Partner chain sequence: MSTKKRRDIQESAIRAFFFACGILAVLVLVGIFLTLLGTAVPAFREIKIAEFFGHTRWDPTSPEKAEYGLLSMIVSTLMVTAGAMLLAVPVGIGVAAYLSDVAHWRVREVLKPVVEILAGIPSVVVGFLGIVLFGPALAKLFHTANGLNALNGSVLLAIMSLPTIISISEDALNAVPKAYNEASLALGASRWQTLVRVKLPAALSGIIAACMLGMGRAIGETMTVLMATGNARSFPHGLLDPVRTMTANIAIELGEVPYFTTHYYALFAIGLVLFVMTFAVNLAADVVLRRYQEREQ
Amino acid sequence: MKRAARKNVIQALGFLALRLSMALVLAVLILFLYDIGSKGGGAISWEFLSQAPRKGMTQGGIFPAIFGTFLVTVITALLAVPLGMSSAIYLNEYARQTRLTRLIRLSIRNLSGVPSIVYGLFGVILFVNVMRLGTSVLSAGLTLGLMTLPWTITASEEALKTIPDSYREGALALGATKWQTIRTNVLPYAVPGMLTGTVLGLARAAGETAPILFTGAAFYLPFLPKSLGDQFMALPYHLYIMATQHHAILQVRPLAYGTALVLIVFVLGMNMTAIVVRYRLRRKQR
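With no structure shown yet, could you now provide this chain on its own, in the form predicted alone?
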């Protein structure tokens, strides 16, 4: 009896610690969002969202930064999504589980923890200097795509692992080919998890500053990029400049908070999109 009572006490303390941790994280998140929202909400207007900066970025809006962030995120997705998902399918469904496969998988896991500034320096060497793409939207998007690849591969492979082997064995027993089995019995159930992990990785990339700092983002551009070879403005870099490098930091502080609020809404919007897509796909499967 004493042993059972002791286990119950330990379990209750464990649940209490989990609840306190969750409450602490939630409180910090609410405080953070309230601070950004209360100080940046006053700067939000149609002019702020639709016009270019003026007078040394002390007036006007941030539309070039919003457009640049959207454009570079699209390029990132075009590189990371097909390559990442295809790599995950090969690793989980086709590749033999040898020492080499485990080494590749371990390397991908480690790459997801490499600091983003290292990807930025790698992007400068590979895309800007070697491939001669220059500091441009394309170089920045490809750099962010490389940075997002390990996240996409890992999330997609974990989603594929959740599908029971009986789904595959049943289709193979009926004479389906390997690809037919994956296409009809595996991917429909794994895609919601694959998409969720991928969109979360893209949301992280959209908020990164270091990789685009070296490969394409500009301090100030009063116009939109006309091609993928042009430089661009981006919300994270614009916020960094407004908050730390501007010659009139106190004057532009409300605009900096407004930019931070727009960036948070942009990232939260991508996360909400992932949640909605996952919910609808799972609902169709029922």
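Note that the rigid core is defined as the largest set of C-alphas that superpose within 1.5 Å between two forms. Since this is a predicted model, take the numbers as computed values, not measurements. Residue numbers count along the first chain shown, from 1. What changes on going to the form predicted in complex with the partner chain:
In this overlay on the rigid core, residue 274 has a C-alpha that sits 2 Å or more away from its partner position between the two forms.
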The other form holds:
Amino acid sequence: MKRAARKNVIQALGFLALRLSMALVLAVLILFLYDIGSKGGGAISWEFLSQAPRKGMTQGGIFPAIFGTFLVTVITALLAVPLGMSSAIYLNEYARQTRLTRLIRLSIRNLSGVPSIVYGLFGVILFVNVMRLGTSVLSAGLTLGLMTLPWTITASEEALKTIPDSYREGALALGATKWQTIRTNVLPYAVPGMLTGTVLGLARAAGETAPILFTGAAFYLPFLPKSLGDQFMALPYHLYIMATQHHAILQVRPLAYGTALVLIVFVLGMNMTAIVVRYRLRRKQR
Amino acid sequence: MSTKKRRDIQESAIRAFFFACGILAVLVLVGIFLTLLGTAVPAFREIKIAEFFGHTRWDPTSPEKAEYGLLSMIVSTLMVTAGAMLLAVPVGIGVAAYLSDVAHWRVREVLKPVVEILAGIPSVVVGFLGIVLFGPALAKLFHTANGLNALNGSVLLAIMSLPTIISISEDALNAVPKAYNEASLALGASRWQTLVRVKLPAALSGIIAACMLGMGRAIGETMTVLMATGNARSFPHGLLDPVRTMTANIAIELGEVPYFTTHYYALFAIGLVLFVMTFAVNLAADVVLRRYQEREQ
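Moving on from the form predicted alone, please list the structure of the form predicted in complex with the partner chain.
Up next: the whole complex, starting with the chain shown before.
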């Protein structure tokens, strides 16, 4: 009886420790969001969102940075989404288990672990120097696109895996070719899931700073890029500058908080949309 | 007949296209490696490899004699990473065990996306909070001039690697066959005993892989350490010293270095070291993860 009591006490203490670790993580997240939300909220105004920075960034808004982040994310998507989806189609629909497919999968998993600053170095050589795109919104977008590729492939493959084999067999039995089968019986059902997972990858790319540091982001550029060959301002880089490189760091701190809030809303907004849509899709499939 | 032939050609072309996209990942990975290698090698025309890895002084712009000792930065990187893992591994495994074994399924459905939110916070925002929130708090706590030091970086990197550790560890715990659980409970073990003595050991390889992947992320993280660790180039003696990691050094110096100089090549050599380190960690995690998944099937 005494032993049983001790067993219960130990279990209660153990579970308490587990609950506390969960509470700790929640507390950190709430602290993050509260600090940014409460202090950044005051900086947000229509002027802040719609105007360019003025007077050495101590006044005005962050519109060029919002626009730049949006533009670079579009370029990232244009590179990473079609390539990622096609790659996933190959892996899930065509590939057999060979040494080569194992190598491809291994590469994809390792690519997602390559540090973002290393992608930045690669982008400097490949896009800025070799392809002579210069430090531009195009170079930065392509660098981010390569970085996002492994995530879009993995996400798209997960979506393809959820399509039951009977869909494919039905089409093949009626004499459709492989591609016809994929086009008519697989993709229409898989594309929403593929896009959802892809958005999560794009959200991460939109918040990245290291890969765009040397491939096209500009310190202070109070106008919009006129072409894809121009440099651009981006929200993450702008926040970095405001927090560390500005001569009047304390003076611009409210603006930095405002920028952080806009960046978080931008990135988490994409994340939440994807999570909600994925949740709905899963329930529908059941 | 000719339509069939045309259709066959079309099918092969489509297959070839998708194959090319699939092989792209391999090309990019090899491309990154060869690019780093090719750009790093010229650095060693002037720098001795023994100096690069063995010396602690990094001073490429010195007017007297440029020095390229990476050791302080390697130690700094490893120190910040080790500190992060010390904090993140117990908490991460705790949360994973909570989600898989303690939480009601409704609570779990709510909390899992919350952990994903944490993963979605950009590193530059975490770094910013390191400057405005965690740094000042640490400075007050330990009576240091400012809180921009290795400890600050460790705390922030721990937070950033938590989502990886949690979600993969939880998958590993959930993959433990139900029969193990039931057998243990049937023998009279409590749920806690079952968790600690049956489920955790059974999921151990997956949990180790999760921690290694989290560590890989911490080694390669740039913006957070760049903003929050003080960036001093001296050799670190404790967690309260400001440090400069390898990633932060690339970020600081690449913007100002003239292209195609020894200094420029040396920065790519650091990139190569980082690539090899993270690649080794991720590959090892991958091997562990594959092995245990094969066993499950």
